[in-house]
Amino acid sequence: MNIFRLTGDLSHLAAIIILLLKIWKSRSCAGISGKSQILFAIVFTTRYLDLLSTFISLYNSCMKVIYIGCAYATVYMIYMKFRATYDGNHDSFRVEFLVVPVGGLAVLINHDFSFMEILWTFSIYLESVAILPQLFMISKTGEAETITTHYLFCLGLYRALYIFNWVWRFYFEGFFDLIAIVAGVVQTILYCDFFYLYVTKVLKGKKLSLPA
């Protein structure tokens, strides 16, 4: 494992880690998009169904799970302990807009026509797009608390990592996959406003606000 792809994983949990903190300790999931978060479980379950069938490491594994189980318990905070909490109404992007083109893109576009493996190709694409309903619900109430930008800069650190680290590994394994690469590279796009305000206002102790 290199450097990229370690730093990559460890943001990525930070995220959840940072997400899951502000829930429980504020009590409230106050300008969390519940929708993001069951296309993240929707995305960690259908990518990590190998679970059952094949090991690769215990790290590899423990990450599995932390994911999944960090997925739901997020999705059950939202919808069910803290639904008080929850902003339906801002909540509104309309996530069968991505699900039913991103499963039909799986099963057209894939590395091997098998039910594993369009599953899998469907985690990638889903998980490309599945912050939008976040950055869609920030965009609609115009601004954003600290700590949710917090969770979305790792967030999107991650995925900046993990470019990185498929340059790596080209470079250094000739490994090559074109459909993660491309999901990355769109995902990564697509948090690159995010970036720049969160440099130029969040770092400098600004609170974070968006146009409508």
Contents of the next structure:
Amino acid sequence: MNIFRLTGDLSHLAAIIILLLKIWKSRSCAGISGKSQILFAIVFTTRYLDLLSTFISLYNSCMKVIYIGCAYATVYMIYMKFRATYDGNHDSFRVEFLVVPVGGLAVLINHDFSFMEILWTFSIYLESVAILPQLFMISKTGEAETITTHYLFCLGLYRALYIFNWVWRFYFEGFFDLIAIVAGVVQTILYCDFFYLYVTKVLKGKKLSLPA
Amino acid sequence: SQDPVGHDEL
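Write the structure block of the form predicted together with its partner chain for the protein whose form predicted on its own appears above.
Below, the chain from earlier opens the complete complex, with every other chain and molecule after it.
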């Protein structure tokens, strides 16, 4: 554990909680892509199956349980509790175009051709693109609530901090996991455009709206 | 051999 990984995990946790609180307090999931949230629930489920087989640390297990629990709670709020506020018409990204290629890639490129390992690889690849339906929704409506942009910023920050974590681990532990690193870099790049808008608009007190 | 690669990150 190093400082980048810890702050990365906490930033990830902050993102998840910000989103849950936004939906709960406003009693609305307007502007939130349910499809992205389903993808994240699939990501956590397929990656954290090792909860049942491998114990790493109390911290590790607790965070996994919290991530999975929050992911399902978010999906429940969007599709059940506050379904009436879900903006399905704008959430029109075709997820099969992500899930199918990612599944194929996980079978082809992995560390070990075993069930658990392929699921882990699938979750890594899927996470790198899971935010696309959300970014697509924002580009379609041309705007995002400020609280939604804070959520996205924390999520992007988590990925960026994990890259610093990998640099750290490479230098001090000789550790590197090419699959995680490549997918993590791809994921971070997807946020770059958003980071730019966040810094130039949201941090200056303006609402995030895209030119028509 | 459940976890041959050893994924310790979240």
